[in-house]
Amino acid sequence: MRRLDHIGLLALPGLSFLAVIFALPLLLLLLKSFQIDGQFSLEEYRLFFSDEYNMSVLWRTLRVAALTTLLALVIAYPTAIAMSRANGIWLSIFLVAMVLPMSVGVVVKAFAWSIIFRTRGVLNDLLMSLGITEAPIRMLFTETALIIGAANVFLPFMVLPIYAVLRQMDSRLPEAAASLGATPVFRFVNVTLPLSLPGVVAGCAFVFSLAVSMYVIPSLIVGERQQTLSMLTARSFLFLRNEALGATISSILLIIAVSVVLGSSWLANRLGARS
C-alpha cells in the first residue's frame, strides 16, 4: 500500500500539469456550450442537430474516419505480421520505416500528399505515362484522397500496436496447430487473428480518434469544399465568432473520442479475458 502511494505522489506532478493545461480548458469548453446569456441551455445542440448540413458533416466526418481506419488496417496488419517475424537488420529497416515519418510534421505530409494528387502531380503523370489514362484525373479535393492521404499518416498508430502484440504472441501455437494439420487459413483465423485482435483493436481506437478530429489534412488535401467537423469548429471560432457553435461542435467531437476510448479499453479487457 506504501508503495502505491509512492507511486502516486511520483505521479501527482504529471496529473497536475494534464489537469490545469488539459483537462481545465475542455471542462470550460463543455460548460460554454450548455450556456446562453450566462443560462443553462441545450438549444445550441438543438439547433445543431436539426441542420441538416451540420448533420451532413458529422455524417461525413465519421464515414472518413472509419474508412481512414479500415484503410489503415487493412495496410497494417501484413506489415506488423512482417515485423514480427523479422529479426536483425530487417527488423531495425522496419521499425525506422514506422518511426522516423513520425518526427515529420503533418503539414509536410499532407503538403506532398496534395502534390502529389495534383493535376499535374506525379501520379498523374505517371498514369498517363504508362498508358492507363489518357488524361488527368481529379484526385485533389476528393474524398478519396483524404482517406488515402490520412491512413498514410496515421499508419504507425495502427502498425505499432499489432506489432507489439504480435511479438509478444508464442511463435510456437501456430506451428502446434500446423503439426496437427491445420491449413496456413485456419491457423490465421484461429490462432494468430484472435490472438492479435487487441493489438488491432488499440490501433483501431488510435486511428480513428486522430481521423475523427484531424483539422490539417482535409485542409491542405479538400480545403473548404468538403468540410469536417474540426473545420466547422475552426471556421465557428475563427470567422463566424460564434463561440457557442464551436463550443458544441468541439463538445461533440470530445464524446466521439471519448466513447471510442471507452468502448475500446471495453473490448479489449473482453478479449484479453477470453485470452
The other form holds:
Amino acid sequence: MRRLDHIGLLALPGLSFLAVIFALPLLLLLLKSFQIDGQFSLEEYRLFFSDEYNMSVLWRTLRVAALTTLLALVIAYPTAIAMSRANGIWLSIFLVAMVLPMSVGVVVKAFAWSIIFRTRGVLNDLLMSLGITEAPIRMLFTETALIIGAANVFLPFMVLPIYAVLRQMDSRLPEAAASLGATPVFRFVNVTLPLSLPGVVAGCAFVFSLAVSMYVIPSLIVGERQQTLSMLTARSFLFLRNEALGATISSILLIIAVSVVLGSSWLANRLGARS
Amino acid sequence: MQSSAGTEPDKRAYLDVVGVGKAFKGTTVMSDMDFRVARGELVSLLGPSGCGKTTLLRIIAGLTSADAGDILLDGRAITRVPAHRRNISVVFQSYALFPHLTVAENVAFGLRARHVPKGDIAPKVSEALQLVRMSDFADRPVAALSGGQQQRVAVARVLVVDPVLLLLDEPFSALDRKLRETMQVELKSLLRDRNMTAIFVTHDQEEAMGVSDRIAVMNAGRIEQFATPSELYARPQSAFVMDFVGLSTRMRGRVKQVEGDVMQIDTASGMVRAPGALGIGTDVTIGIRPELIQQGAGENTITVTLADAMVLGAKTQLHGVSHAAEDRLLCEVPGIQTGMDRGQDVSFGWSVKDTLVYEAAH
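Previous: the form predicted alone; requested now: the form predicted together with the partner chain:
Below is the whole assembly, all chains and molecules, this chain first.
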C-alpha cells in the first residue's frame, strides 16, 4: 500500500496542472450556469430549453454528431479490417495515411473541404464536366457537407481503436469458424463483428464527443447559417456578452460528453465481461 | 479397426494428397508432396518446426491454398473447395475457442453455421459435452476454463459436427506432461469409437507414437518415412528418422571391407560390423538403439568410460564415452542398476543385426 502511494505521487504534477488549468475553470463555469444573482437557480436552463431556436440548435448538434459518427464508422470499419490484415510496407502506408493528416491543422482541412464543396468548386466542376448536372449544386453551407467534412477529419479516431482490437484478435478464430462450416458472412457476423465491438464502441465515443463539440469545422463549412452548440457558446461569450447563457450551453455540452464517456465505458465493460 | 500394416501402397486412400507444392514469397516449403490416409486411420505428421507439417495440414483443411497438386477426399477432388464446404474440422494448438461465447455456445457454433434446426442443437450439444465430460461447464465463459478443459471443449466442438476428417495441430502441446498423457489416451479412444479419420501434427515423437496407427516423419518439406510406429523405430529408413524417433547412439565411420552382407566399418572408436553392402570407402553414419546395447562384450564391442548412470525408474541409462575417440554411447538396461561409478571402464556390446547404417550426407 505504501509503495502504491509513492508511485501515486508521480501523477501529482499532471493532476495539479489539470486541476488548475482545466478542472477549476470548468467548475466555475458550471457554478455560473446554476446561479442568478449569487443564488442557486435552474432558471438559465429553463430559459435555454424553453427557447425553440436553442432546441433546434441542440437537436442539430446531436443529429450532426450522430450522422458524422455513423458515416465515419461505415468508412472506418472496412479500412480497419484491411489494416488488420496488412503487413510490412502496406501497413506502414495505411498508418501514415491515418496519422499524417492529423498533423495538418483542422482549419486547413476545413478550408480544403470548402474548396471542394463551393459553388464553382472542384466537385461541382467535375459533376458539370461529366454532364451529371447543368448548374452547380449548392453543397457548401449544407449539413451534408458538414457531416462529410467532419467524418473526414475525425476518421482516424474511428479507424485506430477498431484496428487495434482487430489486430489483437486471434487469426485462428475465423479459421476455426470456417473449418466448422461457417460461410464468410456467418463468420463475420458471429465472430469478427462481436469481437470488434469494444473497438467500435471506443471509436464511436471518440468521434461523437469530438463531433458534438466541434467548432472550427462547422464555422468554415456551414458558417453562421446553421449554428451548433459550440458556435452558440462562442457567440454568447463573444458577441452577445451573455456569460450565463454561454456557461449553460457549455455545461450542456459537458453533460453530453460525460454521458457518452460513461455510457461507452459501461458498454465496453459489459462486452468485455463476456470474453 | 483394420490393422495398419506399414507402408503398403495398395491401401484404398480416403484422403489422397497428390503432388502438392507450396511456396511462400519464393521460398519452397514443399514440392510434389504425396500423402495418403485410409478411412478410420489415425495418422501423425511428425517433424521439427519448419518442416512443412502445419502447412500440409492447412492445405488439407483449405485454410492455405496449394500452388500445385490436388487433394482428393473419398475420390472427390476438393482442391478448390473453400474450407467451410469441406466438412474437415481443425483443432488448433491454441484451441481457438470463441472468447465471447460460452462453452455450450462454442460447441453449438458449427451446428448453427450448418443451419441445424434450433430444437436439434441443444440435445446434440449436451451429448457432445457429456462425451468430453464437460456438461457441468456448459454455461461458463471459455476464458474461465483450464487448458485441459479448453481442449475438451475444442474436441466437443469439432466432434458435434461429425466431420469427414479431423485435423489436430499440436493439440497437446499446451498441456503439462501428466495431463497430456491422459488426454492422449482419452482422445484416441474417442476417435476410435467414432471410427474417425484423423491427422495429428506434432513435433513430439512420443505423442506421435502414442496416438497414431501410422506416422509420416517429415523433414524439409518431404516425407522421409511413412510407417507404423514400431516399424519406424525398428527400421528407420534414414539417419534423420533414426534421430528423430527415439534415442540412439550415433557414430561416424567409413566402410573398410565387405564380406557377403556384413560390412566392416572403421570408426574412431574401433571396428564395427554392420549388415549391408555399401561400397568400400563410403562414409556412413551408424546408429544403435540404447536398449539394444548390453553391458559386456557382444558381436560388436566398444570399451567406454562411464560418464553418468541415470536411474530413470523402470530402466537405467548409462552414458559412456569411448576411449579412442569422444563418441558418446548410450546404453539402457532394465531395472535399477546401482554400484556403477562414474569414470569406471565398461564394455558396451551389441549385435551386428541391430546396427543401423546410413550413407552419410555430404
